[in-house]
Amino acid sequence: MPTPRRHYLFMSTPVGPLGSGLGGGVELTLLNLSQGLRQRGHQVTVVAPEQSTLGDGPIVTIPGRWQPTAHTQGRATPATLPADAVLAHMWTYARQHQAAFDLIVNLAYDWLPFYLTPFFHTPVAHFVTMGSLSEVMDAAIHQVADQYPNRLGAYTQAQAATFGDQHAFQILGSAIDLSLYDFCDTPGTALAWMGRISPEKGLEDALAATAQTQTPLKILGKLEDPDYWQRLCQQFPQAPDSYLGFLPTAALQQVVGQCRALLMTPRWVEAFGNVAIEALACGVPVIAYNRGGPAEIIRPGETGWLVEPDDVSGLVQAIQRIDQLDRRACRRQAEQQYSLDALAIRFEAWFEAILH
């Protein structure tokens, strides 16, 4: 029996516009599946902050004032709501408009979404972005999965049980667009390193290592921390000559591709990793800490190395066998399991299953 063609409405994360790379990994992640669910013949409406961008697809913009991070907030931080929030005014938008949609789809870490869902008649899916960060979101999350099972998702099995239920989640992945990435078989000699700039992602383990092994390092991606930065530039002088920004899909595919290997040195548990597969759809080894996403993606072996966490002789080994890797396997890992239909079926079967 075929699917129902459904009309989905997709609440964007509150920190900043998309396109803008304060999402993180989140911007890609509905960037993909609205484009995945669309070629599968639904309809999906994006709700998000004023200035955002998403390819193609429908979005509708909303003005006011962004939520802090939750990665920046300590463990007992309150649940706050600025004057003026974005948040309030994207939920309030959906509110008046939910009779048109057959789900509404959070992908907000944020209190607020949760602790609304019991006042919609449309129902709200929640898939969340990140792992424990907070008592109040810990308790929010608890409770819709209490009131509502099966309302929530995941990217993997290890962010799932930071919140001590993992079989709470439903366990979805992400993907991307296998077209935008050219496969690359002949690297030069620098490695790369992408992500936010931030304490959390471990920037400076991958200064280290590449700096023992004198590697060349490409560093990509948005400088959301300038007094971190400013500090790593101090111990590591090569830091700002490795600063190539935060590039759009194209540009960074080129630089990526020809690098020998991508480095993942994340403090945190990092709910995925959509750098990893961004890698492996170039054909670039992953060399990443055994700690989160990242540990479910990679191959030992056969599509990088995984190294204890926080060991830079660790990460010095795994740059010493990087040859040993195929960037063919690096590709058809990509191939086989992240591209977007896969990803989109994965998700329709979700919300069939909350629908029914």
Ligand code: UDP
The other form holds:
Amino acid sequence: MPTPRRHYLFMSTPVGPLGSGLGGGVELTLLNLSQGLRQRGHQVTVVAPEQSTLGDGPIVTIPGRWQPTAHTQGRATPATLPADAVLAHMWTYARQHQAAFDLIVNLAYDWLPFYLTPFFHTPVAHFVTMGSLSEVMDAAIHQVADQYPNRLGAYTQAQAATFGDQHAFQILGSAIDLSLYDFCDTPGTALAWMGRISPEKGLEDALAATAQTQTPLKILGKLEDPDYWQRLCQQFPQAPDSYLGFLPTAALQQVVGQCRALLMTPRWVEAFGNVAIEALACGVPVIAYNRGGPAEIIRPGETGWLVEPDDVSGLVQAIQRIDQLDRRACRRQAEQQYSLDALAIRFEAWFEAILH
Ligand code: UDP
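Next, report the structure of the form predicted together with ligand UDP; the form predicted on its own has already been given.
Let us now look at the entire complex, which starts with that chain.
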């Protein structure tokens, strides 16, 4: 039987507007997922904070104050809502308009949407975009798992495992629009590092390893934590010249494609790491710490190297072995595993299981 055409309501992250970079990888995931589902004939309406941009699909933008980001809080931090919270306003919209949708899909890593789940007539599915970070979120997520089997999705097994109950999650991965990333077979000498500049991303290790190997580094990403960046600039005098800013996809893929490899040096359990598949799509191998999402993406010896976590000398050794990797195999892996259609098919199957 063909899959029925559905109308989904996607609830974006409330930590900042789509397109700002403040939401990290979830911004790209939301864009790609909604595009993939539309290409399969579904309707997707996105609700997001004011000033959000999202290609040409329908978007409802909502004013209000942004949520603090969960990864900057401690484990014991309670759930917070600022006055005039955009998160609360977004879910008021969802409550008022729920009858027009088959399914509401939450992408916010916040307590409120999990708590509100039983109060909605239209089913609410939750795509959880980070690993376990706080007690209050763990409890809210477990409560949904107990009450509604099959309502939780995650990027990777490693991410789901941080919540202690891996089987409560559908593992859905991520994807990119491959047509936006050009394969480049003739890189220069530089390495790349991409992501939010924030302590959990461990940029200092990439700077240390490239200083030791005397390799130029190109740093791309949202400057999320200026104090952290200042400390890095003091410790590594080459850092300011390496930083190219927060680039849109077209410019990002051009810079990354010309690099010999991407370094991923997260201190936390990276839920996925969209930057890994963006690099692969350009034919760029990925050298990453062997923890979290990258460990489930990289094929060691073929499309990258996995290194003992937090071991800069391991990064140095991997940098010296980049030439053993095949840039064509990197592009091929992106095409085989991370196309928009593959992602949309996985999500569609999850959504249909909920709706039946
Ligand atoms: N990114 C970008 N421009 C840049 C650097 C990064 O748009 O100059 C985006 C990148 O495309 C990716 C996101 O930032 O989608 C980082 O997401 P990732 O999943 O790697 O990590 P997260 O921020 O979710 O922890």
